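Below, in structure tokens: the form predicted alone, a single chain.
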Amino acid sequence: MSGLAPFALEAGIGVVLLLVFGAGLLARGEDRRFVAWLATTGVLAVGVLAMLARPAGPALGGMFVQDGLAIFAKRLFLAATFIGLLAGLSLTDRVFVRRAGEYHLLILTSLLGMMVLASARDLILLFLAFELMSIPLYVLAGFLKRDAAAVEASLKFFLVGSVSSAVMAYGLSFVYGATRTTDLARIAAVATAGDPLLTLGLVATLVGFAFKIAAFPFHMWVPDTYEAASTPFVAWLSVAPKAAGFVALFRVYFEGAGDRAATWVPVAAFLATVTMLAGNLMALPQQNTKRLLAYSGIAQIGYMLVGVAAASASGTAMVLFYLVAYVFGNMGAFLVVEALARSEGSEATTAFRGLAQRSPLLALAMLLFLLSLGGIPFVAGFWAKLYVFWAATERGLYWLVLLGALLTVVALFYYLLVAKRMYIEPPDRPTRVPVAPTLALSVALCVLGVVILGLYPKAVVMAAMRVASPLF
């Protein structure tokens, strides 16, 4: 038994997994519901066997790690997956209601890649993990396959990916071309620095994670997918995928570069400069809400990698820590907008208009996860930013700190513009907006996280320094 204690949260998703697909099987009758709650259940029953989680040795020759990062990341995928999934248990949609099992089978079989990603210590088992992971994400995002815009989003997610896949997959080549192994380990002991065909599957390599973590330019899926896919599961798109390719990308560069890590600095922070000018700017324009988030999480992605361009133990504790933030402030923010959405039938911004009249709780939730996306003391993403900008400036990386810093004032324009329409704007109906239980819950949890990161972050900033510590 103790040769599978590795696989312990994977064989956990792959029971879930298999029980949700008998269960969409055998169900008979138009509503089949209870295949949601069933993969909702079984999610926070593996989550807290995450939590009970302990490193564990090497599997499948040193392929396979369960070490502190792999943990971690793991627990937050669950997280991540159960708010989205109890989100989802209040969509009444007949597509939602009749496809509950293909749906639940998809974003858990996505969810079994992530996990496996996230212990992949070899570039085959790396790059299949990705493909497990991205595939299904193709087909949630057209889901809702009679509305013509999901199926446009969906096949311009599906093109872009194809491509960066094939780009990773070609750079990896280079890679075991230049090392003669697939092992991170191996690659770490005997790369030259210097060599030019590794240099190149490198540079190749990082294109595809680029694209997995929406970083600028490899974004252009992201504003169509989010606004035209289900809310709830674009909620939990906009972070478990990108949380993912981060871990990878600390696999790859950071454990398997050993002492060579630091050259990649320049190139780490000029993607995280032109990623948050992007972002940012993009978004002052936006008049839809998930747009105007979907441009928001670019540049948030961007802020990210100034804690990459780090290239140290502090920067990759702080790119962690930033993600659990995230995790809760952009999930929370996007079930506002379903919830607003379902009564109003609009996601444009306007539809908040005069919400603290109407709901004032689901406006101060909306405005606390607003000012953690826009990092304003003292909820979980001031933290956020304030840390990653901390290690950036211990590696002497000041004028991209200064940036960042300009940036997160312009960011607070436009979510201070939503803001605006909440508390100062008058509803233009005097209604309450009405949420669904379980939708209500999951923008709680969210709250819960924002606020209590905000008061207390010192036990996932030391969690994440503790696994973020061996890699350098």
Given for the second form:
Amino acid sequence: MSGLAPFALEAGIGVVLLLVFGAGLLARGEDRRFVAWLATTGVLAVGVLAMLARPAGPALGGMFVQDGLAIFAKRLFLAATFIGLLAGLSLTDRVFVRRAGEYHLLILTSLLGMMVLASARDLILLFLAFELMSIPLYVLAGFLKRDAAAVEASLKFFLVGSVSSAVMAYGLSFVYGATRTTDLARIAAVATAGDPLLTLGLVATLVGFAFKIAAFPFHMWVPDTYEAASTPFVAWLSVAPKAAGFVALFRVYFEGAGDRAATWVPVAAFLATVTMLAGNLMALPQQNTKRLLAYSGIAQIGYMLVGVAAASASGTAMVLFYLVAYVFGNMGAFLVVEALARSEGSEATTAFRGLAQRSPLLALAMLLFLLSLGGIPFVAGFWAKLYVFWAATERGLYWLVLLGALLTVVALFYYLLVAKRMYIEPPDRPTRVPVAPTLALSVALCVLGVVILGLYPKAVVMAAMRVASPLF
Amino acid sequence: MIPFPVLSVITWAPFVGAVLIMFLARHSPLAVRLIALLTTSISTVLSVFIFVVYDREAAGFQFYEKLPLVPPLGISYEVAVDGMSLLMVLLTSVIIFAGVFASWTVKSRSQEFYALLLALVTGVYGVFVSLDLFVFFLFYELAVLPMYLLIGIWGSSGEVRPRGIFGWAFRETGVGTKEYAAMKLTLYLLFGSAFILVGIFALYVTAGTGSFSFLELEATTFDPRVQFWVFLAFYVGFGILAGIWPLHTWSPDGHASAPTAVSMLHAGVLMKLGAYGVVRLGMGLLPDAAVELAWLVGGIACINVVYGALSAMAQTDLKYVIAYSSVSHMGLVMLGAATLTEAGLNGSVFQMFAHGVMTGLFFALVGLVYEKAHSRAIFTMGGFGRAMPGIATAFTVGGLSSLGLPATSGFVAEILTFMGAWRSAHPWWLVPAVAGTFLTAVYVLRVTKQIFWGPPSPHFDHLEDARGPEWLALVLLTGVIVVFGLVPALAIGPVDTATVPILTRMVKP
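Could the form predicted in complex with the partner chain be shown next, to go alongside the form predicted alone?
Now the complete complex, all chains and molecules, led by this one.
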């Protein structure tokens, strides 16, 4: 049995997958939402299991590691998936009720891909996991198949995604050519800093990662996909695959690289600069809240890249912390949009008018999420920004920190516009906004995350430091 | 025995009040006001208490408290006051105590209003008493952020519509509306705080002591290049809050749109917080850069004095006159500091106090006048002195202090600043400073004459004087102006003990 210990979580998800698949086959009738409950409970159970997981030695001849970083990442994926599925339980559209089996099967498959990705220490496994994660996402983006916008978004997502996967595979082949191995540990050992073939390969690979995390020139799929797809899915899409992308990024570029990691400082700093600039500036004119959050999400990725640009153990740890804060803040904001869209039938920012007087708690939750995303003290996002800036300061990137800090002011402008609609403008009608209990619970979980991390960030920061330091 | 944590009580009492208001006083406006009054009274009584018992012989930081928060990073909750922060704490107490009375008549959503106001006050106290730069920054943000909602929800939009060749652009962007003012103010101040944060980080990293404590950083001598850039960062960051030209434009809009108590607090205390930051962190930690850049600070301060006064002369909206006069007077504060002389720096700190009380009084009065007459347009009003003699008297006292009449606190502050300027390396600074005072006399007397002492305006009837709690606010603020004008040594004594060490560090041994 000890041979299976490293795979316990993946096996768990596999069991849930099979159960959902079986239940989907056996289900009869129009209402098949019990499958959704099954999947949600299953993810929760695996999540509890993940809390108990301990690092184990490498398996499959070193291809698969269950180290601290992998466990940290998997807990994050599971938490995000649980919140996303919980919020999706109350979806009543016919397509979600009738095809709950397919929907959850796809999400779980993608989750399995993420979890394998977090543990992959071999180029082939890495690429496989990447595709296992991505392909279900293309389908999910077009899940509302009668909706032309969703199909368009899905197609766009798919085309950009497969091109970037191809470039990534091409890059990985150069890495193999330069080092004659697919084992990341051996690549780190035999690599020399100046090898042009290796550099070329790694730069091409970076394109794949940049697409997955939606860094600037590869971000085009984000707003359209987010706008067209169903919101609970988008909430999850906006955080979990990105977290997975960052973890894989650390594995390929930093793990075992030691001082050579510093060669990536200029590239990462450049990507961070353009991503922060583009995300923040393009968010300014948005009138649709989901598009606004899409662009603000791109800007958030830019801030995480500031931490990557530090190319140090503390930088990596701070990005991990940032991801945790981002999961709660961003998912929470999307879920409030979902709650409002269900009652108002609109995703425009004007739907938020007077929310503070209609549903004070919902407005307060949204305000907390916005403040967290904006990086205001006493909520999670502040520490996240502070810590990545800190890491970048240690690397001497003062200009990048100053730019990032100034761009937070731009970001606050568009976040405050939503706050203004909620708190300052009068409501269009006085009724409360009804929120389904499961959706309310998932919003509450996000609020808890944002507030607890804001008041007591230490535990998570320390955990992130512990798992990041062995990489260097 | 643990000594009574007097500074923590002063700082956190309003915050506790805010929490109580949010949870206990849901449907009772009177309970909201009583809780606010009670908690601010606690702070006020205690700040008078520490002002009295502060040991002027021993000087330095007193009432010290320390509680480690994040030991590995050297962040701790560390508070103490010296002569300078002592006076600022007293100022905050005076203004908020008067402010609670001045906003007694807030009608809509008063629960949230008082809760935000009190949270803001905790931030202000916290900035003045913190010795740990990181905690200082957290308090600073707490003092800035509630402002957005306070102005956006309870503010008022200007009555005078934009005219002139750029009128269309102003109308397009909503200049003069409360939403515009709230957004502008928040973004400007957060823009400033970005510089402050980077500056604090740079000091922390280059000092290498692994501590954010002011006392430890003060003992470090920084490289001149680091000093230069960090001083600039602090100057821009805090200077925005202090209203330095040309980054002052948020202040007239913000102060004119804010509700009475918020204007009082913002113009009276928060702008001082910016000047305090420049003196405490800029000059206190970076003495060499302060000497090197004194020409810049002083030169811009001169522009502030004259530009602010000229702008105030051109306004037709009463609240904008007061708001621009703040820009002018903050110029005097910065000028006094830039002289780097004992008299000038004392004058600067004293001016922070004097102007804080005076502008607090002004905004309280403008609020009262608006409440009674429903107008802020200067030239429609007239002869209010007959109907509201109390308000007229208080306004005149404030005005006389503003233009620096002897026996008011404004006089003491200005004469010290002028003496400092005369003895500084740039005696010509005296010219714009005195010119500014002259212009102040012009606009203050013009407004006072028009509104209170001129012939009665036909547009208004049934005007009333101040009532009940409003009297308390007026008497308190006017009294402070006169008392500190007659006995300036009350404040100069402790302030001197705090400013001299800063100046001694600037002289190379």
